[in-house]
Amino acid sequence: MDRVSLVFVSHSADIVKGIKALLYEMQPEVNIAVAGGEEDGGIGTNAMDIQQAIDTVYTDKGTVILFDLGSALLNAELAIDMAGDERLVKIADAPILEGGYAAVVEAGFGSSVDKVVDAAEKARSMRKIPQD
């Protein structure tokens, strides 16, 4: 079954792959890809990177993309434009773990690009300690 794939995007190499390693354990049938840090070890994101990401892990059902902060938004939004054509890829405005857990999860299930979105947006209310 074709599934939406999800793209993780930080200033940070070693969070999006401790990202990716996590949520693959939780959903192996779902594919993702990161894009993360520079070259030499450092803090950043590439729009070039992102679009080789999206490229890697592409489906026709879509892409979500999850990212960190502000700068990362910028090149995810670059990078989708850099492509040039009518793939189905969005951003999702989530927390970039608690928004990917629930993504993966929705994509595990079959779902559209937009429930996944909506899925990984719908994390920014979760509580994650529960009200007396």
The other form holds:
Amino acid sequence: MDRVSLVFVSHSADIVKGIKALLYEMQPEVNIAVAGGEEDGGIGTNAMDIQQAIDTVYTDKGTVILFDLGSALLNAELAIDMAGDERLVKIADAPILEGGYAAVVEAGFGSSVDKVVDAAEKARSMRKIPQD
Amino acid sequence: MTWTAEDIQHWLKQFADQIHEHKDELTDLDQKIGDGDHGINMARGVKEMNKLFDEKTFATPGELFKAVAMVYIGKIGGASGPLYGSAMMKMASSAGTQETLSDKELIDALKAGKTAIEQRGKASVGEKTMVDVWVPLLQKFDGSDVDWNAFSDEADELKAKTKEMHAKKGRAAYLGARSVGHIDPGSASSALFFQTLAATARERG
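Could you please show the structure of the form predicted together with its partner chain, as a counterpart to the form predicted on its own just displayed?
Time for the whole complex; same chain goes first.
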């Protein structure tokens, strides 16, 4: 089955490495690429790295990006602009870990890009401690 | 004056010198209200740009802007990389394949760059960002018969005005009212960008 792929963008290489490992355990059939940190090992994000990450997992089914903070969004948007209009790549406005968790589950079912984005964004309002 | 690719290269080399000279100051400003890496990031970007200038010559300003855009996007990183990089990219489109640019055409290219910064950063005037230098400066000087001394002074004043602003964008926005009293680092590097442009125009015009 063709599945939506995911790209995780963080200021820290360690954060996305950890997220990828965690989600692989959950759903190994969804392709995940990551872009984290600056090339010198420092903290930051970079549009070129994000573009490369998209390239490694992109299929016609599309790709969803999850990001951590501020400038990660600017660089993700720029990476999409540089790749051109014909690609189906969307950014989810979601917490990177909880949203990523929901996204990998939804993508595992073979859902569309829009449904994967939607699942990730719903994670924003999910309670983590059960209320009675 | 008439701007060749070489004149533009001269300007951007001066910009690189100024970034290196003010690297600690930019980082210091960013430590107060941001993530403390603006000087380091900008210095990394302009260093790589100088390397590019050593290796390659450019036939047109447009070609030069485009190559510099890719370096800024790839090497500056953070928010400044995509912002300065997107600006340079649009400046390249605006300059097209013309071999030289008049003052007016150069200012028009900078205006296209300004629009790219506003769109990419989704920022408006008064939010304590580099937009607070780019927008009012390019509104005031439309390119016909530019007084470059006034242009340079205005860039410096606009930078200083960000001190009293309350940050609405970027990491500084988390500080809220505590961001007041510090100059915005992106405005500080932008002032250097425009002041070195004015210095080149005075020197060569």
